[in-house]
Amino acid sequence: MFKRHFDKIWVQNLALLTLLGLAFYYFAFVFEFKYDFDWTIFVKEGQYGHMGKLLLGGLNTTITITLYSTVIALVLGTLFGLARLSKFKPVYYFATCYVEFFRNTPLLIQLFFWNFALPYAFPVELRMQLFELNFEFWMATIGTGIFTGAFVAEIVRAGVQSIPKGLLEASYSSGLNFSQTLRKIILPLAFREIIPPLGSEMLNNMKNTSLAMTIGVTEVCWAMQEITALTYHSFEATVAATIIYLSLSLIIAGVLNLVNIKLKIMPSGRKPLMRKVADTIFAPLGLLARGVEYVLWHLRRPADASKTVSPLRRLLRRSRKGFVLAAKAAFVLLLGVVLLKALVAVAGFNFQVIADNFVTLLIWRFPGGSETEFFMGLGGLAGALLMAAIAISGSFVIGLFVGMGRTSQNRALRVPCTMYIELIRGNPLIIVIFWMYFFIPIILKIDPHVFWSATIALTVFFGAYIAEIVRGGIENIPPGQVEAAKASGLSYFQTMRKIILPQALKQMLPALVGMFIAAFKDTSLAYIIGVMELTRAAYAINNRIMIHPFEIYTTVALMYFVFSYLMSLYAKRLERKLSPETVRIEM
């Protein structure tokens, strides 16, 4: 009875409106904020300057870092992604090391390393000159660029590898040469594979720039904190930053959406409106590409007319071989020098410092902590792992229901679920942590320990991401199965529980392990609100010792790396078990 009524759209709309009305009523009339809102701080000149201008300056910096680091990430990602396919082993190993190392350590630790430890690797005069050049800004830009580059490299590699070997064989046997095959067969297909995940990586990159705050770059998050500290209007400042990040995310997502529509293969007769818009916007790019194609076509070398080769050409060919060989040798030599330098640097470490503080880094003060600390002073690596485990278990439950809600036909479920997902995914984790830490306790009138605040923030944050994975898993199940289930009289929940989820969850497992790695790395952000996890423990130790940042941050980076890498190996094995066919493409 109830169910049948709920199928009607107007009932669903009414339910949504009622929910909205209830929330509005509660916050407008029942709930007491006990907080004097003052939004004018953004438009008037205060005692400490103009806050609106401060925030706009932050926006400017955020956009600048995002653009520069995107370019760096694309260049590095393409280079290393292709290098990962190389048959020349040193190049392959080097690229693999780069990708695995930067993907499996937290960006925050990387930024600390670049900013605090790297300068000591240079001689004093050079260091002084570097510091003249807006050092923090460039370290933040290059640091996020290198970090994102590792992810882009994997996307590029996966895109190129996704092309079936048979296509290549077919193209070679129909007489196309290598560059033609690359241009006409591999790249167009690979691009379709690469562009969507690349887009979401760009979005992540924008959000990651918020971490630049921690090394003193004046971007949006920094401005938000500064406004809070100068005017004590933390609520207004956080709302403003949230809106800025959401709009940036929306803009980027909009562009990505257009690109995806443009890339979709659809019949030319019935193009929807959005495709036409996308076509017009991307028309200049298409013209450009066609121009390049034309030039390339006419520049191409004419086929050899005879079997004899002129002496000049033979010399050229031979010297080219020599050149490649020399380049390879130079590369190996360079790699050797870098490795040697790194080894010498590591050998010069003060290992006593590491040994003295290793247990502290592992468990912090457990079990000797005071009563006010979390669980007898548990922290460090153990605390980070515990936090990640709790957060992922919680967010799995959230993700399961919200993901199902988002695929639901019922508007009253779908709209709130979609809003939750997009709202959370449009913001950096730092912002979510700030919300959970400062405002949720006030609104709900509870006062959890800072460890729980951070864990709840992580749970809510990753819940949105897991919901998207769940949705993908559910939508991958062929619709015929749902119809068959319905026809045999199973209810919605029975269908989900007995048919769809068992299959979907199996497919999702590797992605879920990936999420766990991400959550483990992101526990480092709890540092900002003072949870004694690994990063904060390292910070506290560095604060005390001061003169051995290299030793401490390298140790911490290695600790993060070992755990993340082991888990990513496990994820890879799972993936291989679940999809046995992977053919490595030869370039």
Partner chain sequence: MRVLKISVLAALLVMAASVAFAGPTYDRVMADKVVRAGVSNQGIPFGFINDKNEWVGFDVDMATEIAKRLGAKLEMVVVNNNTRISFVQTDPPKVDMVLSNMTHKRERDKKIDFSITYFFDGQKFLALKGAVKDVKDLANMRVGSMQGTTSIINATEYLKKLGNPDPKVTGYDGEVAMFEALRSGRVQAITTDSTILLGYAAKEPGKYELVGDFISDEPYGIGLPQDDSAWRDTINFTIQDMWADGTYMTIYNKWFGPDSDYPFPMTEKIEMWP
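Structure of the form predicted alone (previous: the form predicted together with its partner chain):
If you are looking for partners or other molecules, they are not here, because only the chain is given.
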């Protein structure tokens, strides 16, 4: 009887309003914040300046880094994505090394390497000049672009491989060369398919710019911490940063949704309103593209079609194969020089420094840590693995139930689950860590160790992403199976447990393993609140030694890479096992 009444819309709405009212009553009349709120710090001039202008300056920096790094990521991702499909093995292996290394090491370690270790490769005079040219900003921009480019490369590769191989063969048989096939057929169709995952990666890129704070770039998170330090109003600063990131996420998602609508093939006479809006907004870009195409067509068109091909053009056509061979030889030579220099640089490492600190990087001070440290001083790589294992287990449970709630027809379940997913996914992990570290202990009146604050933040953060994976897996199951289960008398949970989830989990496994890899890498962000995991241990050792950042950060990057790459190999094995019909397209 209760279930029959709860299926009614007005009962579900009443339940939502009741939950909202109880939450408002608790925080308004029962809970005591014991905190002096002052939102005017953003609109008035204070002793240390105008905090609102400081936050707007951080927003400007965040947007600038996002735009520049997006361009870098798209260019690198397209080039290396196509290179991953090349039959020329040196190009293929070089692109594979780039993609695998940068995807399987944390962005925070990469930024530390670019900012703290790379300057030591230059003479002192040049190093000083670099720091006068806003070095931290450009390292954050280029580093974020290189990191995101590795993910974009895989998206581009998958998009190109999704194109039927017959189109490639048909274009070649029609007389089109490689560049024409790529520009007119393959890339337009591939980018039409990869807009959704590419949009998700651009959102991640925007949120990843928050890590620029760790190397001193004055973006939103840096401004948030500066406001907290100057005014002691941490709650207001964090709320303002949260609203900024949510707004940026909504704007980027809206623009990408319009792009997706614009690229959909629809009948000309039955276009919905959003398609008309998208056509209007992107009309100037369409005119610009047609103008460029028109100019290029006139530039390459012969002045007189009746004339024969010029001797110069005939010579160029004949020498094309020689040019290609020369280009391949030059690439192999350049790659050999780079590898030789890399080997020479590694041979020049002070391996004694690595040996002296390797155990510390593995376990920190365990078992001889002080009473204030977590579990007898456990940290380093062991601490990161423990944090990742706990976060992965907890986030899977959260994601499973929230993902099921997200697909429920009951508003009382669907709305809270949707709000949780969108709120968490719209913010960087740094913001979630700050919330768990500074404010959740105040709200719940507890005092957890920083290890548990970071672990809970990781669990809550990745639970939202896993919930979306679960939702996608459930919605991919044919709805007829759910109807058949209901007709057989099975309840909702019985249908999920016995029919839907066993099939959906098989499709979700590769994505889940990828999310687990991301959780392990993102344990590095616990460095921000002082957890002695691997990144914090490396930072502490580097500050003590000072003159060997290359050795320390290269060792740490390899540690992260080994564990992440092993998990990524398992994910690829699962993907091949679950998709045996995949055919690899080569260009």
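Numbering follows the first chain given and starts at 1. Remember, it's a predicted structure, so these values are computed and weren't measured experimentally. Definition used throughout: the rigid core is the maximal C-alpha set that superposes within 1.5 Å between two forms.
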_My question is whether residue 497 is one of the residues whose C-alpha shifts by 2 Å or more between these two forms, given a fit on the rigid core._
no
Open item on the list: My question is whether residue 93 is one of the residues whose C-alpha shifts by 2 Å or more between these two forms, given a fit on the rigid core.
Closed with: no
Quick check on residue 275: with the core superposed, does its CA move 2 angstroms or more between these two forms? yes
